[in-house]
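Shown next as structure tokens: one chain only, the form predicted alone.
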Amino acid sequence: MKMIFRLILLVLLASTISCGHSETGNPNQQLAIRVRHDTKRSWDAYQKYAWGKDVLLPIDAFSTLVLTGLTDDADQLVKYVTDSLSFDKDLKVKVFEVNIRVLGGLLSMYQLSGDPTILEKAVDFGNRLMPAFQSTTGIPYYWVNLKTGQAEGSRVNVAEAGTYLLEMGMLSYFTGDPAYYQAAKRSSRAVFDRRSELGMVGEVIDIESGEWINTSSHICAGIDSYYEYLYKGWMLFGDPDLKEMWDKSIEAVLKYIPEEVEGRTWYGRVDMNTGERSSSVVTLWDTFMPAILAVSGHMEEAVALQLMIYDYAKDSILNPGYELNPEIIESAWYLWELTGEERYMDMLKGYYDVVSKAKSDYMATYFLAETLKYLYLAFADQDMYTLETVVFSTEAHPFLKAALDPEKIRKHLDIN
């Protein structure tokens, strides 16, 4: 198995290192160069200073690894899975973000080495999350042991409630147990079917009753992936429900949530009931939607809304930190891939300027798993990773859509 997944690794690596030859004619080569060897020096440091430990996950980073052709550090994190990896301890657990990070990583990472040792390890922790759901409603509790199974928090925002159905379905894919794919799809159904007259959502929601907390709509933290997993459902596992909640969410949010501003069009938030403006808020978390515009079709909308980020309203920046996100480079990427229009790529290019310049002692995963993977896919000459082969989720774990059979896609996930 070993061999294999080498083999795997030198065809990506083939069609990934030529950005550093002059003879490619990429003009953005030595970026590549520069961004392939800052995904080396975080991971060295990582591996120094947190190894399995903090808030980083190292699984998160597998298909940056592969990617940017770190073959050996790549095969030594199959080595930490499959040898030292247990999930089988007395800890409590956020269900969203172990569901997107280690569920997805791990998944991502199967399909990738073809290691079943991998899978296994996958299938363990699925079922150690489906406890969670559940509830009445069919929406995840917030919090689940992973050893007991014991499920509690009943307050979820839509977010949590709702991005589940890629990992999930390529759970169900890889499994041929539809009850993963079909856990995900109720719990994004009983989102979809408690919008309002307007066919909006609200922000949080309680899942015992199903009675909406919070009735702010809006595309950013706390919604944004329900809607992402919507489309990314669809692209990956042809699922017409999920096309249809799609279509019709983005209809509402398109009427309801734009405004226009001294000739450009911001995305604040209104009341899900009403449509009455309640924030001019944007933030560095909303600006993952055009991707999810344009690669729908939404052009038009998706370049208006690439150019945003404050409160609109006060012409102020709230928080002039940056976290090292990845959403603005992925809409960026995505729409130079899908234009070519050069202004895109300079985004790619540019440097943002915060007020204080003051560093923080702090790096999330998704620093790893996203930001330096749409950089590189935006510098480097490869061709293993484009929007027609490829859904990322939400957070950037690749899953070859190529790779899949749609018989079989419609049969493990029980797809009618």
Contents of the next structure:
Amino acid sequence: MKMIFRLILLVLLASTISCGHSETGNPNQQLAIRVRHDTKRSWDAYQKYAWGKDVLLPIDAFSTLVLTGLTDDADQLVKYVTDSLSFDKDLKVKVFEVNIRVLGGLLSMYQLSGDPTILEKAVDFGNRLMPAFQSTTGIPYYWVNLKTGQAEGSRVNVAEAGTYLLEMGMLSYFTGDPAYYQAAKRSSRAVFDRRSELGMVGEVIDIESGEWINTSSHICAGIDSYYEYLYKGWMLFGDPDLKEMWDKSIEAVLKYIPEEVEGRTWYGRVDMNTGERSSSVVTLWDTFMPAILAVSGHMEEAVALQLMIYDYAKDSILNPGYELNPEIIESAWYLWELTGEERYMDMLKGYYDVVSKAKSDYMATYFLAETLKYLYLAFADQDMYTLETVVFSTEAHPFLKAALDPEKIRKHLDIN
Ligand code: DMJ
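Switching from the form predicted alone: structure of the form predicted in complex with ligand DMJ?
Next comes the full complex, this chain leading.
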């Protein structure tokens, strides 16, 4: 088994390294090299000044290091995890955040390295998250204590309720225990089953009563990755229940959320029960959506959405800050991959060249995990990570779909 992982890794490295050779004829080769250089610089600075700090553990960066060919750094990180990382800590963690960053990071680290100790760490960590799912609805509590398993915080947003399918599914796949995937599915299903008559979900839900606390329906942060995981769960595991949930959800989203203003389509916010428009604010987080729309076959809507961060009614920019987020880059990469149209490559080059002015003393882990990764994927001449072979988690951890056995998926995840 380990041999297969190593083989995959070797193929990957061979293909990523090719970005440095001029004979590939890749017009964006210099940009790919610059992204790799920037990844190395950011990683070195992180190691020197902020190791283990600034938001979370450094696990999140691993798949970007592998993908950009920074193998020595990637190997060191595997060693750090195997030798020094322990989750036996009296520490309250936010279930959603650590699932997408720590558990997702460990699982993709295992798939790329084949090191069984990494899987042990992932299983240990996954087991420590599981008590959070012991609520009346099956939606996880906001917090869980890694040592005691004590869970608390009964109001969560829908992204926090429904972004577990990929990580928990991979954990079930590798362990043969369906409990992880089934817990994740029960949680997403609990949200879906509480949709309104219009087929819409709200933003915040009480996980014990199942009542909606906030009925604002949108595609922005707070709901975003709930939709993302319904479709990506289907892409990765082929579970028809997820496809059905996605189809019904996206139909309602596309019916009630978009609004035409002066010839442009905007996705604001509406009430989940009445469909009444409550806000015309769109943000940088919304820009993950073109990627999912494009890959799920809604290309026209994806293209229309790929331009915004704005109050489109007031015609004003609300927040000129940029926290190195990946979403707009992620969607531009998906559209570039799927259409090959130069305008998406031009967008990617534009985003990469933006010169920041005021800076804050903060670097979220998604900058290394996602932002640099999507830029590299777009510019590099590589064919290992394509939309056919890989499903990227919401934190851009690559799960190698091509390496999964469909029969084993069905059995280990208990999919009918
Ligand atoms: C990332 O951590 C994940 O993509 C998450 O799902 C929401 N967005 C942030 C980055 O902006």
